[in-house]
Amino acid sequence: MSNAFVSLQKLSLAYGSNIVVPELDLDIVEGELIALLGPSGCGKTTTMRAIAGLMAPQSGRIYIDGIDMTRMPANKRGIGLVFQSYALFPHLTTFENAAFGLRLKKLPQAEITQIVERGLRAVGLDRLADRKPAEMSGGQQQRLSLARSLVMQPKVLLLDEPLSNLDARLRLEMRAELQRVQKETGITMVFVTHDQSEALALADRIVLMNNGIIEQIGTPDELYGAPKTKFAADFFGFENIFEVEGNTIKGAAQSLPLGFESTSKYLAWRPGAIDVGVGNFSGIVRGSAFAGEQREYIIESKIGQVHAATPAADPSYKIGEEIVFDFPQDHSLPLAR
C-alpha cells in the first residue's frame, strides 16, 4: 500500500516457542488514531512492543514512513510508547521525567524548559513539576507518562491502555485530551484497549484482535453495526448468536423452526432486538437486572440461553416466570463464520 504510514507485513511474533501472533498484516494511514482492541492475552502489548522495537519479530517486516524498521534499534525509531505500567523513572521529578528524552537530544536548557512546561500544562501536571512519581496518584503518573512521550514529537505514538487507571470523569477528560492532542499534532497514534466503548468513542479505525489474529478492521460504525465474525459480533454486543439452517435455528440440544428463511450460517441479535411477550419461543427467566433505561433478562429455553432486554417502562418478569419471545428477521445480523 502506497499511502500506509505504518505497515506491518506478515509479522510473526513469539516468546520462545510460544507463537503469540502468527501472521499479522496491518496498514495505518498517517495521522490516524487506531484502537487495538481485544480480550486480555490476545497479543496487543506484544504487537506494540514489536512496532516499538523492543521485541524482534520471528519473521515479517515493519515499515514506518517508507523506511524498513524491522532491524532498526528501538532508540533510533522515533516511536513513543506509553507503557501499561507507566514505567516512570522513580528517581526523577515530574519535570525531569518529561525532560529525559529532550536532554538526550542535547537541546538547550531554555528550549527544554519551554517544551516540558508546555507538555506538562497540556496534561494538567504543571503544578506538580517538582514531585517524584511515588508522590503522585495513578492517574497523574499515567498523564506524566503520556507527556514524557508527547514532548518527543514521535512519528508514531503507541499507548498501552492509556486510560485504564483513571476514574470515570478523568477518563472522559483524558479521552477528549487525547483526541485533541492527536488532531492538533497530527501524530499517528495506536492505542490499546479492551474496552469497546473507548475504542468506539476515540478511534478513526478499530483493529479487533483475537488470539493474535485480526478478526476485523474498520471504522467504529462498521464494527458496531456490521461485525463480520461471531467473535466480533459477540464483542460488540450481539449476545445471541445461533447457527441456522434454512428456517430452523439450531440450539445445543434441539432445533426449532424460525419464522423466516435465512441463507447464512449464523444469525445474531442484540438483547434489545429480541421480541418479548409474543412469539413462538418460550423459556424460563433465570436472571433479571435493572439497567436504568432497560431491563435485562437471561432466559433459559430449549435452544439454550437467550439474552433479552425490554424498555424499563414495559411490564417486567420475575425470575422463574415463563416468558415467550421471538427472533425477528429485521435486526438480525447474518454471519458467515
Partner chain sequence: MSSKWTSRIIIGITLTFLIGPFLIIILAGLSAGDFMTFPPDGISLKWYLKVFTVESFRASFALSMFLAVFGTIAALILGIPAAYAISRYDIPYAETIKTIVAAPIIVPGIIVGLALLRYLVVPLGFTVTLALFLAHTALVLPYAVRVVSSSLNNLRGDMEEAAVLLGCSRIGAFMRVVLPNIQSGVLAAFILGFVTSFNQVPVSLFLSGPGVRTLPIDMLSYMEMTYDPSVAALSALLAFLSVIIVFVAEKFLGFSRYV
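Numbering follows the first chain given and starts at 1. What we label the rigid core is the largest C-alpha set whose atoms superpose within 1.5 Å from one form to the other. Not measured: the values here are computed from a predicted model. Compared with the form predicted alone:
Relative to the superposed core, residue 161 undergoes a C-alpha shift smaller than 2 Å between the two forms. For residue 205, the Cα coordinates differ by under 2 angstroms between the two forms after the core has been superposed. With the core held fixed, the Cα of residue 229 is displaced between the two forms by less than 2 Å.
I would like to compare: after the form predicted in complex with its partner chain, may I see the structure of the form predicted alone?
FYI, this one's just the chain on its own, none of its partners or other molecules.
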C-alpha cells in the first residue's frame, strides 16, 4: 500500500458486463485538489462513485487515510459529496439544511450551532442563515451544498460537475470560492468535470481520462503546455494534429512537403500557431467566427481540415475565399503517441 492519503490500486469498475474502468492506479496526496477530467463516458464519475462507496469494484482496492475502504459502507467512509443538483430541502432554512447531517448524528444543539455557523462563514452564507433555497441564487445554493458537506468534516470531499448548472459569471465566482475554501480548510478534494477550463483553473493536478484509463496526469501547466498523446493534445486545444514522415505531412487524401524535418510520427499545432496569409499551403475558408480578441477559421485544404486563428485586428477572410497558410516548426508539438 502506498503512503498516499487516497490510493486506488488496480481498480476495475463495471456496470454488469460493461467494464467502464479496466484497471486504474491513482494516488492522491492529503490536502490536494485533484480534477478527474474527460469526455462523457470516460469513467471519471464512475471512479468518483467507487471512492464514495456508491458502487463496488469488480477488483482492486481503495485506501483512504491508510484504511482499506474497498468494502466499507458509504456512510462509514468519511466522504463528503457535492453533486451537480444541489439536492437541498426546500422547506428548510440555510442553517437547517447545513445542520441536517449533524442532527442525524445526534450532536448537542450548542455544538451543531457552532459547527454550522463556522461552516456558513467559510462559504460566505452566514448572513443568509434564515433564508430558504427558493430565496437564494444558484451560486448561493451551490455554496450551501458545499457547506452542508464541509460541516460533516469529511476526510475527502468529492464534487461531481458542481458548477455545470451555473452561468458563466457564477462559475467563475464559484471556482474562486472552491479554491479559497480548499486552501483554508486543507481538505482533500476530488473534482469531476468535463470542462478543461475548470480543471486548469482549480486543480493542483489533473487526471485526464479516456475510455476508463488515465491518458495523462500532471499539473495544469504540464497538461496544457505539453500533452503527450493525440487525445490529450486535442483535448487541450491542439486542434491540428497530423501524421508526419520526415519532411512530409500526411493528409487523408494527399501528402505535401512540410518544409522541415521531423523525427516524431505526429505533430500538433494550436489554431493560433498557424501562420495565416503566408506559407506554402493553401485552402478554402469554410468557416469564420469572430471570437472577441481573435477571429477563428476552418480551412479546407489538400491535407484535410485546418483550424486557424488570427488577431481580430488582422485582415479578415470570408467564407469561400482562398487562403494561404503555414505550419511553423517552432510552434509544433511532437507527440509521443
